[in-house]
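So this first bit is one chain, no partners, the form predicted on its own, shown in structure tokens.
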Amino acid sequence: MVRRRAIVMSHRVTGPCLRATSLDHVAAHEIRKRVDEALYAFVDDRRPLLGAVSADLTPLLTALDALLSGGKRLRPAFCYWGWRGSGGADLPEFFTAAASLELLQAGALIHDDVMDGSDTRRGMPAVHRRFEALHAESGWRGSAEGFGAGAAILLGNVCLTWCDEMYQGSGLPDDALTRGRPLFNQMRTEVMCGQYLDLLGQARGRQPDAHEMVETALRVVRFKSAKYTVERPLQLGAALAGSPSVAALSAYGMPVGIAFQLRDDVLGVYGDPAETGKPAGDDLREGKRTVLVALTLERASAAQAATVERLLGDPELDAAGVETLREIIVTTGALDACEEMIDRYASEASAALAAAPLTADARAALSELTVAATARTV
């Protein structure tokens, strides 16, 4: 058995930030906890499965190894409230379920670095420049950057196909499982199709209507963020649990996801570095066509807007190239506008979980999960 250190909540983490709260720290110090022993558990079950087809698939495991130590365990948290809220109790069945989600998760980012060309994730190489380094090391035949790709792939699909086997082979009843399949299943196509509108919308670039530029920016949030991080996995643990109004809980999910990438988006322009994992600037240097940029180019003149889309994109930009994108996007009132839009979903969230079919600390849990993914760090 493989042993692992426990990693805890802290105020320094990748992505939007997630501080330690008054409400419930030590029960969010738990739920990491379990879900954590879930998946190392399951992991170290399967690297025997892998040894014995050959001891060269062992930097797969090292690489998955360094992904999962990282990561704030939203997906199995929001699933946590969803079942708890719902009568649910704490059954180490519900955690290796749950932590299931967080394998969906490591597949989805592995794919998202490859078609982004990101360099690193959660402050560490992204797995295909892991592999990418460890051809070139080695000295091996043909591209190390093809190697890099491949092998990254190849790697989110095994973290694909466990998540599916997590779950299912989790221990909960099968009358349980069975409600909880259909939402498992819709969230995993749903993710997939958001990240080719993302693709997609990188490859269009400019579209020549600005207000479609945001909703099409928008589409890519719901359906590649904002239902799987929060309304899929809150509606999966109330389905597991046997709620009967789980389609209620969409309209608190759906605008806290939207909320929460929102956020995302704004520090991967403007967010420290030793917060975020990622170099600052990055999502400008990949591209992104976030709300953010989107927002920026409803707003711009044409002479910003020919600036913008010189630069972004570009995989060499530089400092002062991300600072004149960071300047445009706040003098165009572009970063307001999005600071406004994360404080209207998270009111409208917080407006929805008041009358959410939840018990009373599921409710509370979730008021304070929503601050704190949603408060502003830059």
Given for the second form:
Protein chains: 2
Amino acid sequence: MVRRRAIVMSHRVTGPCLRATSLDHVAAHEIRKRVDEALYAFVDDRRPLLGAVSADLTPLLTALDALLSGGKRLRPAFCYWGWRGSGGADLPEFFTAAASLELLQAGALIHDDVMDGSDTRRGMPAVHRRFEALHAESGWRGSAEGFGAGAAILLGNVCLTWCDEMYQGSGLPDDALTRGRPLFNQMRTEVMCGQYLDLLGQARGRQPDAHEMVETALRVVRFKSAKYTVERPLQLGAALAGSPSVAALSAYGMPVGIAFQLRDDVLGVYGDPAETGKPAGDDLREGKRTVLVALTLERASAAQAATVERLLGDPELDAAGVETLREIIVTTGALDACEEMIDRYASEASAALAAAPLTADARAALSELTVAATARTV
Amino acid sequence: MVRRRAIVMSHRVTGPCLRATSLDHVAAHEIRKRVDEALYAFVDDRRPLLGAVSADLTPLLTALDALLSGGKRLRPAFCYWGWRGSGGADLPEFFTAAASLELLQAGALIHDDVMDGSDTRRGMPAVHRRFEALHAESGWRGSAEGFGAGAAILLGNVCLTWCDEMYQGSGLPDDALTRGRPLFNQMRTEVMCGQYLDLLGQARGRQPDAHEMVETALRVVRFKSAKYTVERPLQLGAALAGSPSVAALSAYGMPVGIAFQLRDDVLGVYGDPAETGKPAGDDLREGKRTVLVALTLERASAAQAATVERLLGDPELDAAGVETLREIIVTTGALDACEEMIDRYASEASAALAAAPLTADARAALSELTVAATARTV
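Next block: the form predicted in complex with a further copy of the same chain, after the form predicted on its own:
Once more the chain from above appears, this time first in line as the rest of the complex follows.
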């Protein structure tokens, strides 16, 4: 899954062309507030349905509430700027449609944590661990781990179906929803396919052709992150608003999405746990075959590569092991190479944004978002 | 999941009021043919999208093709009779909407097999086992089991999102789809909730109050099977056709759905593997806390109950162990009690059907389906 971490917020960004206007700042808070309102209202509306089935379902809602309390609402924000940048007004129905993307994300994260065996998410216990704990505390039969995984699979499924229910029931006119549908559909298939390719990449491990390994990792980033996090949400907003230039938004959406994920990969190795919500070096412990790792192996000596292969994915990796890997990533020049890639994709995105078929206020807001989420922090 | 097994087809059914007319026989085959055509066309349309992402996605489609080649198309059939029984014509768009239910079922089965650790489905390897084998054959890194489970979770998710993509893109008029939506949505939430309650029931195991255990198992049957397999598909068809009497169909749909699942539970213990597509006694090996098991524990002596608790859910349970459990289920009178319940629910369904707000041909076809799927076979 897209492991988007705490995004460096715009107050860290300086420089004349990037400085946010006070209007933009208000908008960012306002978007989040309205997305949250729509999201929580949707979930609240469904409590009676689950309550009528059984009080035993309460833990599912509790786990979902906790998960939804975190997160950056990044996809709805991109969807909003695609919409508003194409002339859409601040309608409640739109915020409902946009907030539905958070349910897709919630479902994907819940399942992702099961697949990765992650302990935490958004700084809290992962959903499958919550249910594992419930099983253990209750002294139930069978495997607590199996129960946790099963409950998480099912709650993830509820989120996936609620995503579609929320989108389709948003109250936007049928013709708008129909225009958005191809993007809404492709996005969902693409993220699942991207995740499978990620899984496959982890399973295949190091490949003989180091350059191909970088390409493989980038392909995962394209489908699992760039399209899913930026390109499709942005296009969806534009399509809902009736933009005739939906396809042209890829020129901005794809490179910025790639830059976002590469920044996230760097934060996954060097980021501050207080900001990422994950223990330091967690990506290394999970053995994520990121572009950063591929760049490292591409540049590593035989001895360095052997060390990487030995330590990467070791669930017991300690602080010293994390430090060893961090050093190899720096000394091979992989970190610099990754930073250069981020700069290149971010520049490409900025150039495309300047020419994007969006209103000036949307371009300004997106520019700010781009810099905020791709700027160096280490 | 609803473990619907090979349904005894109508040629086994005799008796004047139940004998199928030749028209009904043609219709049953024709429904299946048209549902299959719609289903395969939908999947075929999506091959290029996945192919464009990567050839590495081919195993996902291969696994899905294999799974979709089996199955009874029971939910689309009920949806069809709800539609036609409410005056709906044999439109291709309708068959597409109805066939979408098979994708929900496919996703649910794929995930269910992961949760249960099942080896087979529809007489073939379960999806997660296919991917486990792919991992092992390919000599990949890490856990083959983890890879299999991850791939199956993702393919199940693709099926869940394709279900609503197929429904919404069926080509039926927007007003029809909007009428069907509440049922389509409730069905999807209910089945996931029902599955969670099932998981919980397995985890809690034997409860002090034996009668409550039967009630708990019945609640799972209601949500996971009766609503999902019969009531909601039937109501969905009627709602799509504009019936003003959708709610009244529960009076038939719920009891027949319960009878179906109870018959399935009996087949899970006593059924012929050639017909069920599962090894003999597989439900016992998986430790399913069915109504049949609850009825057994309700009637068991302390010694019998201890034997049940010892053998039920033992993955290594051999033929002798299966036979021991089968005997206890018979000698306690639980099998007879379950057969009586099936008869009672089937009778209730028949009486409700006679008064159901459906056309005569739909009532005749549903009557046949009811008997076919609930008749004694052991």
